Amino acid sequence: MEFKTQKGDLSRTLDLVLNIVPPKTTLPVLSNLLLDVKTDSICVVSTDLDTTVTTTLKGEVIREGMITLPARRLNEIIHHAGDDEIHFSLEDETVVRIVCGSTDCRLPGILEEEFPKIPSIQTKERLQLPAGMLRRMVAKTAFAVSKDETRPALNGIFWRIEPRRMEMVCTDGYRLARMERTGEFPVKGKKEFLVSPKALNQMAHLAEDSDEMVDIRVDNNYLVFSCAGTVVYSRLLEGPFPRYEQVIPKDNRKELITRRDRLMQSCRRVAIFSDSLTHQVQLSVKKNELVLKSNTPDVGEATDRVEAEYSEDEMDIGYNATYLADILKHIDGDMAKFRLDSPIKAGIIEPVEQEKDENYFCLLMPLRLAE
């Protein structure tokens, strides 16, 4: 195996595949990238067994061959390399010589036979969607995915596509984020997937141009994304996803409107004095004012006020400050709207002005305030 490439091209290629390489693994070859050098192409592959990414590298092929190299060490070498052309050559079965300008180094790898096979996809059914739309939907929902591995159905993004609507939903049991788009989508019937956020974030990372189209296929329990010469294979997660519609309150008619950034800053300031486990802050909803309070023994207490439009019954609600600030960060526009009912029912938080053809909201469960 032998080829030449430019530092900029290799850096961009590594940027596309490195996110998939697991930071820790019991299978050493998963820490490596596969270099598959053919006469007419240089293919770079990474995988964590659940998600696989393949992309092509620009370069001049001198001799065909395959090898796997340590991903992060290779990235470090390229990061510190000069801007000269980089020359790769396989010196024996597992050692690759890398020459760039005055730098000459040798990097040991692992035989390609130990690297997992790329999933085989046979289906001819395809769906194409704009990259910008998908990137926005993932960004607005993925933050609410559960990190609790004992609840695997909550570890993914629920994605439903119908001919006239598409939605993504995530929840960790304490908060929920849902983005719906209306329009014309090229599907027959209804498609539902439970997808790894890692794979969808990787897909969103592919297209630099929002107008690019992402080619989507489903086969053998895999969802496959193709865009701009890069392919992402994602093993679908096992469901079922909770019937989230049942927890969305229908009677939250008390509306509070406030400046999103002011409330987010206030929440973060008061949260400094919140309990380290619950992160609880109290929101006292008053006429045209929102008062945030936190009081924790041995830590201290804080109070902050934010102007708000509100004319209903006053109430005190407890929320996890981290979750509240995170939701506010993902709300578009200057103003955020809370739709409330009572201190023990979930609140709905949404932008005052929605984008065209979008319906976005987040649900946040309250915390019980101490008597």
Second form
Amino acid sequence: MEFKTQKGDLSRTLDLVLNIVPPKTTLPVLSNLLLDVKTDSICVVSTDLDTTVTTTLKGEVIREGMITLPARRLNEIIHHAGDDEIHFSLEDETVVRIVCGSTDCRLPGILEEEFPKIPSIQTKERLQLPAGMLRRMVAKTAFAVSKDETRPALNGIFWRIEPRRMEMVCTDGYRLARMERTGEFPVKGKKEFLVSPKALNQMAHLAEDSDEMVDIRVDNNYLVFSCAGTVVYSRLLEGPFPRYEQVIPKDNRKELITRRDRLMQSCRRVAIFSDSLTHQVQLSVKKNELVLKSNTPDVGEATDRVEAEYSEDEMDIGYNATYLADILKHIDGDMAKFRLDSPIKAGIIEPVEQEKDENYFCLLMPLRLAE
Amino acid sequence: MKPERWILHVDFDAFFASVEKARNPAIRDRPVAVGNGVIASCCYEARRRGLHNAMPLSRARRICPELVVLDGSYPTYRAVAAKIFDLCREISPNVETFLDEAYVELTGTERLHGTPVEVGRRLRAAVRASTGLTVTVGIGASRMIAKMVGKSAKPNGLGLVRRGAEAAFIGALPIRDLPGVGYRYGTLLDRLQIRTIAGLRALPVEALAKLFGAHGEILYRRCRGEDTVVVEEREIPRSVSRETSFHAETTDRREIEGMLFYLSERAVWTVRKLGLEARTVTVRIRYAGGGGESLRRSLPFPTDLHPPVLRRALRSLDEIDTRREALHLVGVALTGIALPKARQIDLYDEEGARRAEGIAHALDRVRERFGYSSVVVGKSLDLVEKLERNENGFVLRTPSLTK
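Please move on to the form predicted in complex with the partner chain, as the form predicted alone is already shown.
Following is the full complex, with the preceding chain placed first.
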């Protein structure tokens, strides 16, 4: 195996594959990248067994061959490379010589046969969607994915595609974010997947240009995204995803409208005095005003006020300030609308003005005060 | 004028073994060890023959064939300890208690009870009269000094370090006696030829910080005899743990999960009875062939219910029990224990959470009336045919740990 490439090209390639390399692993070869050098292409692969990314690297092939090299060390070498042209050559079975300007180094790798096989896909269906749209849908929902390993069905993004609508939903059991797009989508019937946010994030960043199309293929076990020479294979997560439609309140009639940024800043200020575990802030919903309060023994207390349009019954609701600020950060526009019912029921938070063809909202469950 | 600060440390001499001797005079002069599999506690007679805590019993019996080995009974030890702690509380309201030791804040009690030495003598006599046990008392101007001087006066002694003499007293002690210097730091300091606590004082604070990080500054102060931790009446335990070895080493998944179910249910029950909640779950295993693993993971929110703790514990067990080897021991520890706070309501399973609460409280009432083992739940049913039960629950192989 022998090839030459440019520092800039290699560093862009590494950006695409490094995110997938697991930080800690019991299988050492997963810390490595596979380099598959053929006469007409150089292919670079990373995998964590659930998500696999393959991409191509520009370069001049001198001799074909394969090897795996430690990803993070390779990245460091490239980061500090003193010259543009980098020359890779396999010296014996597993040691790669890397020459760049005045630097000459030898990096031991692991034989390519230990690297997991790239999934083979029995393609049943394929469709194309604009990268920008997917990126936006992922960005608006993925923050609500659960990190609790004991609830695996909540660890993914639920993605449903129908001929005239498409939605992504994420929830951690305490809040939910849902983005729906209407339009024409090239599918037959209804398609539903539960996908790891890691893979979708990776996919969302493949295209440099929002109008570029992402090619999507599906089989029973994998979703495969390809765009601009890079392919992301994502093992589908096991559900079932909760029946979230049932928890979306239908008759939250008490509407409150407020400046989104003001409330977000107020929430962060008051949260300084909230309990470090529950992050509890109390929202007192009053006529044309929201009063935020927090009070923690040994920490102190704070009160803050934000103007709001509201004319229903006054009430006090406890929320996790981190969750609330997170939601407000993801809502577009100047004004946010709360649709509320009672202090122990889910509240709906949404932008006052939805973008064209979009319907976006978040649900937030309150905190029940300790008795 | 601010009263002089005095802390008294009480250490129960060879606690479990001494309780057994007090209960049964026939073994008073014989070497006695309590434990199962390994020594949990052994008397001074046994220690003179080279036995020590955590030594495997098989080895202990080889060294000392006449050793009396007892299973032990945790509820009895608990009751005896409670008696001694009560005597401590007659001296001062500020008593911090552990399994077999306690710190008593004497500051401000001098006019009521007399000098610290008088208090120490009286406490030792009172414990002897009430329980038949001997305790060692250490007195100093800080917790650390009180405990260290107590250690040097063991067993059945009383030691005091006068104010101002702290640095001189600890200076001559071996470096590993300094709290915070464990095996790892000890080895490192050995390599630097630092053998005594006074030797550590030669290092400037910057050097210690470089060696030990944030801990370096603490050691810098400690080796000079400074320690400023206040004695607190601790009603909230730092951790609640339950662990046991198996009667016979096992690879049977149902038995292992059944035991983990049972131990975690008991740990949660203890936390709930105290009106508290726990956030962090640690699962520990030991393999029959030696070695083991443990994994600590936090729940998204604290709880006093068993289902979320169990889910986490079973998952952790899956993650750490990766060898194809029989297990010798399994255990679970709950930490992050605190008073209940505002509870995050669940979007999907609020009704389930409420139901779990109802079931837990119903079980608590039945168990209060008819004993813990009157109800056996869930996966712990798999233990019914393998283990005996008394009213306190299953009879485990390591009863001194059956808290």
